[in-house]
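Only one chain is given next, in structure tokens, and it is the form predicted on its own.
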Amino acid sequence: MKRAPATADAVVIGCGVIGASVAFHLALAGLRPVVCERADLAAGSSGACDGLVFLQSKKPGLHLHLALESQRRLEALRAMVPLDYEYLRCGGLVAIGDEAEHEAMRRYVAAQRDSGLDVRLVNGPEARRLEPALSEAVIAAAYSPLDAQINPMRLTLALAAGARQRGARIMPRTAVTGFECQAGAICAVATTRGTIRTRTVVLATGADTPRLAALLGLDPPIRPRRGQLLVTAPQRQILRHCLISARYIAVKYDPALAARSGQSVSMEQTARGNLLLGSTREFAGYDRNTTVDGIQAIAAACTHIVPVLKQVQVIRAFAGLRPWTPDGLPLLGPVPAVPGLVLAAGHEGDGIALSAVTGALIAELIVNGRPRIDLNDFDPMRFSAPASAEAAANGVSP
């Protein structure tokens, strides 16, 4: 096993899609980051999720503006990395099942249009013209031609490969065991392959971020939220667009609705013909097991919207842990209590869609001292102060 380098311009912890994007953009700017991943690349949520780049599910305002910018970057990045990540701008539909959802979506779509998204409401017949597989239970839909899909694992691997080509050191199976600080500021990262001296550390560890942050006396409000998905055998084309239900948007931003608003739905058909059907949104700790109830709920909800799926064979189910935050927005930026520490986590289901812009903005913050887009809305300390800064002042944490 190779030893870690003695020094690094920056250490990025985590090589899911966010960590890989941060590393790529740092290397693109001329830095030589080291990426420490305790397992394999894309072994966490980035390898256990759908591939939706769904702009309609983003909050109107800055959240949506970042998603639009990220999509533009995802399109441009295809020419900058050595691996195709199956990006397809197929357009997306939000299926509406009752009048209450319809009224809520009228307000939501109006706000998204005001934020610059090309989106419109269509009635049931027009929705079925766009997507003939939809059932009569769909009374209306929101449609945007900008929604897209991607292969999230290939995207992660492509960004990591692009970073490596530009001088980044990618170190899988390298766990971080602690930090060293001087006068409260980061000065080194201790790993299972040795200690790396650095003045900049990016935590891009998704749902696992609280565990590592605790080594520095921090308690970011990120909780794991399990999402179960089903995978079908390859099929002829069934879906022309990627698809979510209106409940998906409601439950995403108000967890209290999860218990009373029914199963939300997301669907896409991959380049190989498999359908990815999801997904639950459950607070189940760090349990990544699938459940009979979850599988049955997804199947029932998806076949209600697309009845032909009743004839399709499901070949496997899997679950991933999404890093949830109380307001549905990620934690992006520096942590004043620990100079040199930057958080890039808490994207929940938006990690794939926001990966490119997150990496670019975090790189700009590190290289230039500030990103070109104000990240105050995503301030990691917006919820509470650090639980304790004592660990940062005491050298290597346990």
Second form
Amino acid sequence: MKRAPATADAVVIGCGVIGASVAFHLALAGLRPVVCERADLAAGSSGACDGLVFLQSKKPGLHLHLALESQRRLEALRAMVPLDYEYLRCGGLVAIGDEAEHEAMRRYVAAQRDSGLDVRLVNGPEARRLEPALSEAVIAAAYSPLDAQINPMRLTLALAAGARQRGARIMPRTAVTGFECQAGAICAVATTRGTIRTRTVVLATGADTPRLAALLGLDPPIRPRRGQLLVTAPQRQILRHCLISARYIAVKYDPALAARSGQSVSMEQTARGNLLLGSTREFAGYDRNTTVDGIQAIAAACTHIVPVLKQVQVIRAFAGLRPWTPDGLPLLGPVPAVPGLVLAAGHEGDGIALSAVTGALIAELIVNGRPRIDLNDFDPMRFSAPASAEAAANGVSP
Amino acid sequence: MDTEPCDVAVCGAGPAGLAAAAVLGRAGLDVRLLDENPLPGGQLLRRSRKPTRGGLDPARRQGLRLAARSKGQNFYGKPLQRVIGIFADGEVLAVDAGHRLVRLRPRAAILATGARERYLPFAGWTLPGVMGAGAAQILVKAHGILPARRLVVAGAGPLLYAAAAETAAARGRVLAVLDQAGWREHWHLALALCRQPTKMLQGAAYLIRLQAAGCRVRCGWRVVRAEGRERAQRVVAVRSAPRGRPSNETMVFSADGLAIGWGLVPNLELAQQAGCRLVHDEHRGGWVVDTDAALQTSRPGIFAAGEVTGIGGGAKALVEGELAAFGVIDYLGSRLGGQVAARRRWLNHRRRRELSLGRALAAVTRVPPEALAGIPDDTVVCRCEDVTMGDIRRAVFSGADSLSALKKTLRLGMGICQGRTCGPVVLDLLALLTRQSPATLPPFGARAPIKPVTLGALAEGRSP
Ligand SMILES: Cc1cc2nc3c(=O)[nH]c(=O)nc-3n(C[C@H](O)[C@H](O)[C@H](O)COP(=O)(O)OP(=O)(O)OC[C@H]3O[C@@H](n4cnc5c(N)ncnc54)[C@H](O)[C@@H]3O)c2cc1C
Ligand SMILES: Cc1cc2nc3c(=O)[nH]c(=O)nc-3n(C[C@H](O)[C@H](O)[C@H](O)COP(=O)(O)OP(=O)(O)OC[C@H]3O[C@@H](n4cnc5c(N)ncnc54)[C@H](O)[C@@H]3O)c2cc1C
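Since the structure above is the form predicted on its own, I would like to see how the form predicted together with the partner chain looks, so please show that one next.
Zooming out: every chain and molecule, the one shown earlier first.
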């Protein structure tokens, strides 16, 4: 078994899409980070998710701004990594099922246009012209030509390979088991392959982040939010765009609604022709099993919107754990209580889309001391400040 | 749709499942026997066109009796029920021939999902005309069709001889049986069979029939290439020199059909999906379901019987089916009659004997490293996703050292068959290429639905 190096410029914990992107951008800046991954590359949520770079589902404002920036970077990164990640700007549709949704989407789309997104509402017939497989149950849709899809597993592998080419060391099957501190600051990371001395540690452990943070006496409010997905046998082209239901956007930001309302839908057809149909949003601890209820709910919701799917065979199902946070935004930045510790986790359902910009900003923070975009809204400590009372009052704890 | 309560769901109606259901039925329990095949009997009894009482093999005779009886009983009323998952709350989900879901909530379950053939890739194995030995058997026995005009049967294990002899009996031309195992391994198998005279006789009968039909039987030879333009026209084999040293002795057959198989691998997907622990035991055929002495898995209330607990043949399956049924009866707190203790002792004794046969079977079907090392780079290994041996070697070389890493890098095992065909051999390959022990390399995982099912079936009766 290969031993870990004795020292490192920085240690990145977790090699999901976020850890890989942070390592890539650190290596790009000339550092030689070591990435410790407990299992295999993309073994966590980054290997058990859709690959939507869906701009329409981002909150108008900074969240959307970040996503737009990330998309530009994802397009540019293709030339810098040794593996194709099947990026396709296919355009996206948000399917609207009733008048109440329509009304909510009118306001939402207006706010997004104000934030600079190219998006418009289309009526039912127009939606079916864009996407002939849609059923009459779709009364209208929001359409953006910018929405894209990607192969998230290959994106993770590509970023890791690009990082390795530039001097990063990626260590699969190396679990971090503890931290050593000197005068409160991190000085070493203990792993199953030996201790690495370092003064910079990036926690990119997705939904597992609370478990690692607990070793340092911290409790960031990230919780696993399970998403089940169905995969069909490869098909000729059924979908031209990636697609979500309006309910998806609502449920994403309101767990109370997720419990009340029916199943929301996301659909994409991959480069191989398989359809990915998702997905549930449940708080079920760290359980990554699929359930009868989840599988049936997805099947019913997807065939309702795209009826030709009824004859299509599901060949696999799986579940991933989204790293949920109370306000739907990730925790990005330093933790003042533990000098040397940087958090890059909590992307909920947006980690793939936000991977490129997250890696770039965290690398800028570590190398230059401050990133180009202000990370205030993503401050890991925002929930421990008095402001968190507001979030608590909203009743959005799991 | 509501779930239907019952006492026991038996998943798989092969010899193991049939034996279990018969005992449970006699104990007065409400049993559901589920199988995706139209007829009960599993792999042992499948596909005979002519009515038969099973010939020499006592396991087959007993299995046939059980199958015949099961049809009259209410627990095998609905054939073609494919189990797609067993969930945390104990619900068993199946789908029937009409694409309707069957939802059961049993108090206990028995996994008797049997085994499938194991394949080894070699140059040209994807050519038309190359088929599984089991498929060749089905063509002959169930459909009365000869698999080829001039057939070669190659691979390892006793099933090759059965396939060849049955083809010969149907007046098919079988040029040769090429068995990879040498005389030494066969000697061990013969010793194990000494205590089972009927199996010994059956084997002898196969050999006599093949001899009479002019078929060459060669041990210690393995197929390295099938050649031909549109379909297989030639089969090339080499002699495996002792201790894996390469040899240049070759044989070439002009054949239009090649039936292959390298023993069996258990169908573990349902057990894995249900969360039952697996163990690795090379004497039982690699990864198998872990059970206690009563055949209960690591998940309370779920038992396992037959090939899933270790490759060992039809007689082992029958014995384990009955033992698992007794285990379930105990588990459910039902009362067992007086003679049961003696019967269980006898069954356990029989089981040990069958397990030693399984050990000998594992030795004759073990894939030699040189057979894996010799697979050319351009040979397709994962047929669903077109992954070649070269792709695998390169991925392993650049650090992918587990099945899940290979899957993510190459899409290996992500196609329709979900790695059922290539998974076992890729595990052997990985162990060889990375010098890891096979026991540290877990197989592909499985989640519900474990087998393909239409979205329409899943969506039925559910509002969006
Ligand atoms: C069903 C579903 C659909 C989704 N769809 C989309 C989508 O369409 N678009 C999108 O942008 N996002 C989507 N997401 C969200 C996205 O998957 C996540 O936001 C993203 O993968 C998070 O990446 P990560 O690197 O933070 O976490 P992960 O990928 O989970 O990586 C964390 C890694 O840390 C490792 N680790 C944990 N503990 C240790 C330890 N002690 N030592 C070493 N390593 C450790 C884990 O093994 C893991 O590999 C979806 C998620 C789900 C579940
Ligand atoms: C291709 C092949 C050919 C063979 N030929 C011979 C031979 O000629 N002579 C001989 O002595 N032995 C032969 N065997 C071995 C013999 O069949 C086994 O030893 C014996 O049948 C094992 O019994 P079992 O009950 O454990 O499994 P099986 O007989 O394999 O029965 C398992 C049953 O479970 C069903 N099943 C599996 N998964 C599901 C699911 N998810 N849902 C519903 N049903 C399911 C299958 O349809 C099958 O009917 C052969 C095996 C194979 C695979």
